[in-house]
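Single chain ahead, by itself, as structure tokens, in the form predicted on its own.
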Amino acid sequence: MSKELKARIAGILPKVTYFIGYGTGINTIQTAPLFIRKPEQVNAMLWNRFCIHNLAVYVPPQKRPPVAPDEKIGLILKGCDSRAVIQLLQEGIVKREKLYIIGVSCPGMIDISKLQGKIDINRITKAELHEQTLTVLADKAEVAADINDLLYGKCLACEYPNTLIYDEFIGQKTTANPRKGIFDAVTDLEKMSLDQRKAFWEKEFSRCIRCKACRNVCPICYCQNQCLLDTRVPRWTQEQVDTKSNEWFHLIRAFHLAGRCIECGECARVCPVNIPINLLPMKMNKELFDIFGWRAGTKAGEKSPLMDFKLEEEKL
């Protein structure tokens, strides 16, 4: 497949300012996003399952290169990815002849942080991606794991494994088999009284040393320098970082995802102190679903519940 990939890749560069994929990250099993131009730069490019970098997040023109007027640029996209693109359509963002998609299946990603306490993952030097398995070298020690077990949790609830929309598809279609619903974990928070919930909130806000790095990595969040929160005139946050600040920059940015959460997850996952803040989102599109069947990024022409309204609305 990535072959197949890369030769498209290198005919789709002549209709593109640039195109948007993964290339190697720092070590052996991660991966970066990668920006070629030049068909040379082509070989550079790859797709495996450590591509977990939602790519969408480069689409809004505030996040990017510049491209001229006349101009588009070209991306590989994920299931949960496209999501995201079809949301900033919806919400026009980007204008859908503006880009060239290339569509995939994703087998799900590997999460390499469920290896660590195995083997030190900061030193991996070798790994070898078998049909089932994971097999990885660090110095002297050798680890293989079962593949099933190092998904990220949003892999295991994936119910959109093909990119959504695109213009052309690399490989074959999978059919979605979720191993767990997505909304599991903020139903097991429901099951908590409200002291319980309160408690466990203020624990986790109490560790944010607010780098928004969720803010930055979430394709939906794209206002960049004109964000809410960075607003001195009005001040809705305050600078110190404490829990109450903290609790409000958090509700704040949720509240803002309302109805258009795609469910990627890659606000924890860039977390450097492992806060699961994507359970504040996921909460309130739980809410929606129940109330009006509304999945973010599913209904391409479609807008949020929270973005339109209808003279008389049903509960479904």
Partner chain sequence: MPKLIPQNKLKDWLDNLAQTHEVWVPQDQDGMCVIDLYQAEREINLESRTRFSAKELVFPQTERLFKYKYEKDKDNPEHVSVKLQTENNVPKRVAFGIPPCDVAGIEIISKVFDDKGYKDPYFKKRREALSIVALGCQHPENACFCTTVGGSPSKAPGADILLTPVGDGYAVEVLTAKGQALIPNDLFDKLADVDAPDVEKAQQKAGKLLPAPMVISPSAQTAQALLKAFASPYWNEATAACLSCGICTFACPTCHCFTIVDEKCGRCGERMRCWDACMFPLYTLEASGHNPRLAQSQRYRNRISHKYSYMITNNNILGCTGCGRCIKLCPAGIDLRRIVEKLIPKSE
Second form
Amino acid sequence: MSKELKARIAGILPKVTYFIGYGTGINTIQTAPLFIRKPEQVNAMLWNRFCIHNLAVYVPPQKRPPVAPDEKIGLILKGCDSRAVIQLLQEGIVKREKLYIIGVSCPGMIDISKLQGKIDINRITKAELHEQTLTVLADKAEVAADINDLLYGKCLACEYPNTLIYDEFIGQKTTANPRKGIFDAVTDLEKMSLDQRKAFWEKEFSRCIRCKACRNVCPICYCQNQCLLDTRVPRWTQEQVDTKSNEWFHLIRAFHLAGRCIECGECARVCPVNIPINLLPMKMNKELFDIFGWRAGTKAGEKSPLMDFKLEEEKL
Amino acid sequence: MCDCAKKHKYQGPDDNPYLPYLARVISVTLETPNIKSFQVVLDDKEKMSQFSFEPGQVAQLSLFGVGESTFVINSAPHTKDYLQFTIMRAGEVTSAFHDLSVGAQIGIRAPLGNWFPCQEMEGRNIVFVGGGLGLAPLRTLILHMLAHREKYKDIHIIYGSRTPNDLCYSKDLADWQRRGDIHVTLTIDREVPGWEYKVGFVPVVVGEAKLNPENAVAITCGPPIMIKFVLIELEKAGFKPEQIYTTLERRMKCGLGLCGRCNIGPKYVCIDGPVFTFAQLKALPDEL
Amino acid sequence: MPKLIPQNKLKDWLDNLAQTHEVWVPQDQDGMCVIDLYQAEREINLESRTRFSAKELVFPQTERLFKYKYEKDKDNPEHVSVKLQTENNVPKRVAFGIPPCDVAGIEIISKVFDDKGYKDPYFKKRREALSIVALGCQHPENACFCTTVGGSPSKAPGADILLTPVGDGYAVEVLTAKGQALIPNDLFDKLADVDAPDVEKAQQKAGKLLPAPMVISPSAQTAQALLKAFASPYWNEATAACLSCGICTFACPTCHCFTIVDEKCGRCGERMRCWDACMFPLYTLEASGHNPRLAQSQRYRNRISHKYSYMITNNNILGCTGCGRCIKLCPAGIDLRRIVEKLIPKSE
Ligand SMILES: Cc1cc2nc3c(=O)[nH]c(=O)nc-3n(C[C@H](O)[C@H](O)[C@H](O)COP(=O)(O)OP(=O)(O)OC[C@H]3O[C@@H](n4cnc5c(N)ncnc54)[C@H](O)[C@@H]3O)c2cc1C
Ligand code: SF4
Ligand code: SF4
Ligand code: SF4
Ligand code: SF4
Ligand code: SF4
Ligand code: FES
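Starting from the form predicted on its own shown above, please give the structure in the form predicted together with its partner chain.
The next block holds the full complex; its first chain is the one shown before.
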């Protein structure tokens, strides 16, 4: 991470209870959220092509270590992640003045799982990034790959590379250069026949182990104990884990995220059984985009059409 | 484990401790607006007549289709024709219990957990301190001691609730007050017209009672906040942690030490408890 | 002397086993390696680590405890009775090609479910019906640390047969009578023997691939260390990012907590148990609203303390096999090794 970024973060540390950034992960090509409370920890911060975690998940106060009522937290947010803050502000979950946001421009993050098949990504011994080439050594096999072939799907479709809402922006802003449409994957699904789509989702849901990581990592899911996917009275979902109950679980969740999901893709990233679960909320988002032109978290201060009422709607 | 422990361990039909015995509700009593007592008999008459437990042990009561919850057996150990439970309306299972009427079929896994060591208490002065529904586990022990009154020295029961309407077991309380051989102190939180006993929080009443710790044991049960302050008062009065017993609550499922959730450090409330001395609690991680 | 089964004969053996058992074997599916029912037409994968452990073979995520049915008395419809029904049949299974850490996981759960105190009849039945053909591990992953917790990549106590990769095949060591019953004589009679020293050499090689062990023993000191660290502010620091999900517990070969729920359908229904996790806030939430483990740091502390302290006290074992799954799958990048290293002093 650049000296400038570190110096700036050290500078705001006295203003916040903690600052959330990225630190070393479990190996050289992974990072992990890092909560910094002391100046000496700033040195451990990273800002590189592996900072995939959406730190906005820690914006809702109920999802992070508590701070005193008059204190604030600081965090660094990528463009995509910052949409969550706009949405959360609009939902009244956090007050703007309780956050100190460092804005950056993001060149796109590397999805190391795209190397799976070529090498075993769980046995990496060395990794180096030179310009546009990532070289990875694993199990004595070495591969070199062009970063552009390794970017996360959402990064290929990135429309907001610069943080949308911030207190300080560090570095130069870039312009968006999407190589794919954000809804491409949803469109592909829509092209399937009803039976094909049913078969597709049944196969996916059959694997779900209901670890609820998709929900918990989502910055927009903040109901915690009150989440109706957890309550027994009234009972909306069954505890047992099978395709039907899993489907029910995910459909309810997708409906609750309609027009609120900010398309960060975290739910799919964390899924331990590789379910592209973000496609469900994305489908809802696509509907809302087609009808209302709405994209959650892109315009500060604007209300979601599902939380607002207009006498006349052009497309309804 | 001594034989006595084995005798009071739930086996379950076919040696399956997850399977309950079937039982029926034979009477329902409204104790307070949100507390009801249920008398229950096992369908299997032989099992019922052989059923034995010790004061403080608990049961997992089932309503099939709703679920299972933990309740302390509060009838006397020598009562062989029914088991009594007192249930406060709290959530899913307890609410469903409140809707039951006489004749309803339920399931019961009991006895589970440890118990008050009544033998060790023989020949000593006994102080009971209860709050609200916390009288339930104490009731069994009190009834047991009263049935063997000669084995115990002075018995003092201090019991309180928010209002007179929240006092459980009013019939028992009246009986106990009538007996000349035990001392009963009742209290409510705030002054109410017509109330002829003490007014004030239970811990305050405990402090005022000038209890003598000499050759005594204190047994307390009630809301956590009450217990916390009662312990302070008892220690002030000179009670040592070993002399104070309490029962703990923890969310439970299996009651067998297997499902995991009821642990406090390495101890499981369902098998190592629910009865603990204050000394034992002090040795556990602070996770109440 | 152990026999050497060449790669190309494995299928014959598996086909033979599949005639009498459900055979579960690692295979690739949906972009990951999973343990699933052996099917002759599908490739098996004995090279990769399975995403989850084999514990589901003895402790499935959802398991029926019994069925119930309300019945009205014909003569007196007011009188309703309940009938309970349990199942006794569990399939005979072989877990084929599971790594030593997964075997260790099953052994650890056995210590809890089938040792002293109450025994779990459901687990017991499944465990008895399971034979284990373990496979010595040749490719430790980044997150592996079995040797740190007293395990070994090449020994699998608790297994019935141990396979060790030697050359282009596997040395087959039969460890138990249950294992002997899995050996089809007509196939094995034709196989060549392999020298014990060669097997030994292959096994030692695997051990060297792991990080130099800082050994943690299941001693009273280890148990004490975490009790002493109970109030340490380090828990907050180390777990601030934890999302309280179920990944680390569900993926863990030794986590064995469950909830019990009823599901009803009209007058019938069933009581089931489903995996639960001490990382979920609802796990300890009481009806009064009180929750003794409200903060995620308290829950994480329980998870680690259970494995590295409470299980030593109660069961004389460490509750962690060092499989690394909780580390590599954690969405928040929390690394148990760092925490354990920090809070437990090294033995030697
Ligand atoms: C040792 C012991 C003795 C108890 N004795 C009594 C008694 O005599 N009378 C009485 O009214 N209550 C007693 N309780 C509390 C009682 O178990 C809970 O109020 C009850 O389980 C709530 O169940 P619910 O389904 O109505 O609530 P929900 O909130 O719907 O709870 C769902 C499930 O969580 C579990 N659970 C929730 N809270 C608790 C809790 N505090 N303790 C244990 N499990 C819980 C149960 O399995 C319950 O079915 C006792 C608890 C313990 C641990
Ligand atoms: S993260 Fe994946 S496995 Fe876990 S609940 Fe979500 S979809 Fe299911
Ligand atoms: S639903 Fe998934 S993609 Fe949408 S905001 Fe939540 S985590 Fe991000
Ligand atoms: S440690 Fe990681 S895997 Fe475990 S609950 Fe926390 S976030 Fe989930
Ligand atoms: S705690 Fe983690 S490393 Fe240890 S056995 Fe469980 S999943 Fe494996
Ligand atoms: S770590 Fe938690 S979920 Fe795992 S066995 Fe222990 S208490 Fe249960
Ligand atoms: S209630 Fe299951 S372990 Fe105590």
